[in-house]
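First comes one chain, alone, set out as structure tokens in the form predicted alone.
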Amino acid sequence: MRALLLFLAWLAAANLAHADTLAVVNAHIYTMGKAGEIKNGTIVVANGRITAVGTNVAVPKNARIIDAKGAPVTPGIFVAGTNLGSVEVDLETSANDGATSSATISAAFDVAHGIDPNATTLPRARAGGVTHALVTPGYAGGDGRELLFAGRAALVALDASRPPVVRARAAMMLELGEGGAARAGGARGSSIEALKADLDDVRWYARNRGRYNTGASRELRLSNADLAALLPVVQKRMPLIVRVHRAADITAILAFAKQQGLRIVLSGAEEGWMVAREIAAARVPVILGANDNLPGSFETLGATMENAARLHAAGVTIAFSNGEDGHRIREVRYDAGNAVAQGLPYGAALAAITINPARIFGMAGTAGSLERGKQANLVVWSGDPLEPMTQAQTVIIAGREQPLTSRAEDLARRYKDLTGPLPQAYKQ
């Protein structure tokens, strides 16, 4: 009894903390949205959702006030590809679930099964104003594992008192180029008659089931499981994430998805700016990191910092990832700032953080930009949100306030002063 009391008490104070109506004044607003810049404008918040945004706002009467003093206040960063609360520590296998060597499995795994919800990178992050990640799983080693896909990512929302995940199998990953190459007999057209042979398996299969449960099967090459998580992405119900970087092959994977009737998006893309018209015709989206520059490989030898710029220029959809380091996923922002330097437009910078991936990964309708209607994620910055020295001021999930503590935080204040007591939460 004493326990369900506890339940109720706290579900109660819950909603309680759901509901409460707030109001950010004095803001200097980057909505994302159809009103654009608003540089003094109010938000208010109640219910979980903005219900209104603008210049002549009625601030309700029962509103919390967060004087953002003049502030910009953005909608929370959006990282479109990191590992994120699915590795601990990279070279620690217990504490890596980003990555699966399985010889069976490999379309079929779900990275959602490994985001720890009490990973220290995620206060970290939800501190530096990320609200929202896209989650994608990486490549293990695995000695003669010809398997072509990564798995299955996740969208999570980094909201303290919730459990991250907030959409399991929200995209399919697969790596071609070299990397492609190398699990395919070593040659990308090896790489890409095996992904026409998988796909074609996984159209026989949604067709036969019924055969196939039977034993009466042609010869397959992945497993049941692998056949079954593939459905979506034949049927355009998933969206394809390709890594690939060099023209040649970002050109070869845009004809093969028209070909097959593929929903892609491309990642990486260093040389996409060689092929950025091709791209925008297409209309596929391209996460890239903002940063990469000088060739790591034959197949970044046109790599530069003014990709994102050039294929903005020819209008194709971009977002920026931090690669696999969700310890430094707030960094992204930086990246999106060093982009703004090498000739994107600003505005175009912060779209690339915010609702460009809400669009990409269909969350437009609860992240992505402040407009009324819509969840309430929203940043308050102490100054230019693109700037390193900038830090989130208030941080807001769902219209939730959250907490800007980590455990880097409390150790960096414990070990400032030696003779201070040890922190509550890290007494035995």
Contents of the next structure:
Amino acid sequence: MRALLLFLAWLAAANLAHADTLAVVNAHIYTMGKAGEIKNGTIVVANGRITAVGTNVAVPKNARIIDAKGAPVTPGIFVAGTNLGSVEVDLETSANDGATSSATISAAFDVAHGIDPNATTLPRARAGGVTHALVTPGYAGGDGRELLFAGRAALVALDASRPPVVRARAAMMLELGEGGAARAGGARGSSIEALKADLDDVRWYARNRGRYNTGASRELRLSNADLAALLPVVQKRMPLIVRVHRAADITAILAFAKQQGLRIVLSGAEEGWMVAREIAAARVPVILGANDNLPGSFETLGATMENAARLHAAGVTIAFSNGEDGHRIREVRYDAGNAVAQGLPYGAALAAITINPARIFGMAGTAGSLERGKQANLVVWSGDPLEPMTQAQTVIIAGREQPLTSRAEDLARRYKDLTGPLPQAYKQ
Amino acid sequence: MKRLLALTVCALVLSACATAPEPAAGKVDPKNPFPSTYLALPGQPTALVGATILTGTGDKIENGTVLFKDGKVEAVGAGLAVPAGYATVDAKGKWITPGIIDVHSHLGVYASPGVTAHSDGNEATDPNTAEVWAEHSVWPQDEGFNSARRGGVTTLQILPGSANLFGGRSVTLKNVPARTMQAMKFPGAPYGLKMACGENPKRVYGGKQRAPSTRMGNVAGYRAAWIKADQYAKKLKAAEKGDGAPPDRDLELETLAGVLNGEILVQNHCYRADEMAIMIDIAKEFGYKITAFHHASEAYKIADMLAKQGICSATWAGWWGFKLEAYDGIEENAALLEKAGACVVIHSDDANLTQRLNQESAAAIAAGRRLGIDIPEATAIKWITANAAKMLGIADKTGTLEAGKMADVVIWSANPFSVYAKAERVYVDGGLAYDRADPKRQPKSDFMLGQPEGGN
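I would like to compare: after the form predicted alone, may I see the structure of the form predicted in complex with the partner chain?
In what comes next, the whole complex appears, and the chain from above leads the way.
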């Protein structure tokens, strides 16, 4: 509500209409669509949608002009994996809705319920040019909790005038490898068997709802809520994001998914480059951290900053996540820049934070590229969007120009000048 | 090179050299029982020619040359003649900076892989463990040292963790591959004492149903320890003057007394501005100096006070919100401190981020510009070089490219504040420690032998 009020106040101050007609002119446009890169183009936005993109574009008379002055314009940054909005303060359980340690809710955990529209992370992300994200649940402690699934992820758009969640239950999260093993008795040999047993149970449950409801059920490991939540996964209607790191674990889950008929997306995959051709052949996309190069565990000994470049070269669709740190989500574009420095083509790096995640999660009709007929989600940058020195100048989401204020900026302004007769608290 | 180092051993090895004579051969110096055995990598007289140089002194030199010989910088400037016999490196189009210094690292004490067996950074068994020394936990085979060097890092302060009010001594290392910690130990660097404010100590010990469980408990803990240390230091001093017997050796009190004597630098983990102000008063009460606040998320709120006190703030650009005391962390912190004339350092506290301190600084510059504070690149580079050296008490030795300083030098492929810049060559004391173009100069830890060859 506070964000909405702020936005309305800002709208009034800026004297802008809601369904503005806008024209971004003199723009170096990275369309991320068929038109590719347009060196000096115009984007026209009306009723929330892009009505024209190109060099010879008529600008409507009523359009408000945003002059990019030759600066890059890209689709809004789309981050495939973050805890943005669900975690205000990591270490405060009361301000952290990113994971559950419930003994009966795992797959059914729906992170969307914990995404706070007034989270201070959202304006900070928006001011950094992030317009869309997949908010993924993590795992909370829970000693001895032997439940494999983290729960259901949600798609958010950061339009300050709308609630952030645009689609709840967009994907199911599961961690295998060391983490999965720890949740299945401590070894890999039991985690994938436990997963198989769970999915078998879900299929039995799907066929025998009547018996289940009358109590004549066979013994099922998962709760009713979890079984129901997993139905769309076994029916291939919901992507299953599998967090996995070691090359052998990747190979194993690819085979398992094929055998089980699951639609999977890999996450993490630090050793993905070692089995890149298998991943490409399976047409499984990979969500990864561009800078994960440390042998931080015995399942990431092959980690390298060239992972993204090598996966892309092998034909794998990649998207960048920011781990689980929604507070630092604006840095994902720098991560993409680092991947470029390590050999990933520039266009592929931009795709990994725009159109690829949109495609992977069924949002390509809305976000991820600048094409006629699509919702207008774009950022005008001060320079190369992958550079830390570059700032988002203008952010447009669903055709609406967004406020770029944040609590952080309020703090910076309050303390910019430490002199004055009254304490800082009087500075608004 | 070996001879040169041997000749200068007193000047280099011990901060206490000025007060204590060099021990005779075979004798152990009680103040330095784990002496540095560091030897520079072999080098040759070298000229790096044609680069844009950020000297770390605030200057930017276009088309400049760096000359170094015998491990020391000889000259830096535009249009310098290259003396005969110097290996010339064409650095046209490249950028050169002093070696990057990370003042807050846990490499070696929380080594990769991060398994239980490598959890050696927090002696979380007592709120005061001033008696432990981080160097005794450092594992030189942590591959993270090599990753850090690929990011241009030539010097690191390895700190104990922040579970305790007094976490123990830090150690400053030269980032060279070595078989032993001693062979990495920065000659002549003073020790630091890690102290921690706020949430961590009270959470760790409050969780164990013992003090401290509150911030006021934290402060009582510091003060009680300093009272004991003060008495110990006074007895030591009196005994030196022949007035009574020295107190029984006590490792904990020796470290605290070292702070009171000015030999050991206080490196104080502290997020909130109001807590920093309390720590400053505690330092006044007991007569010691705080060298730096680490993390210092709210330093910008008291930038004037920190400037006046001459206390450095080591911070990030982008880290905030992971706990409540970091909730007000803002990207503009460094720029606001710089504007107030305070000493700013950008640090990592992270084996991943340490590889990109240049980029973290770039984000901090950008945040400043957004707020209308324009920090030149030539100034910002100090955040990870000269100011960092000052914070570690080694500013007379490294941190800038000036004649006589250690030849700790990085050649970057581009402006180091660009995301595309890569450290192409890293020299430590004039020795080529890393060369991106030469696999023979890309060290790998023992641990990584026979493991998947990820590279980079």
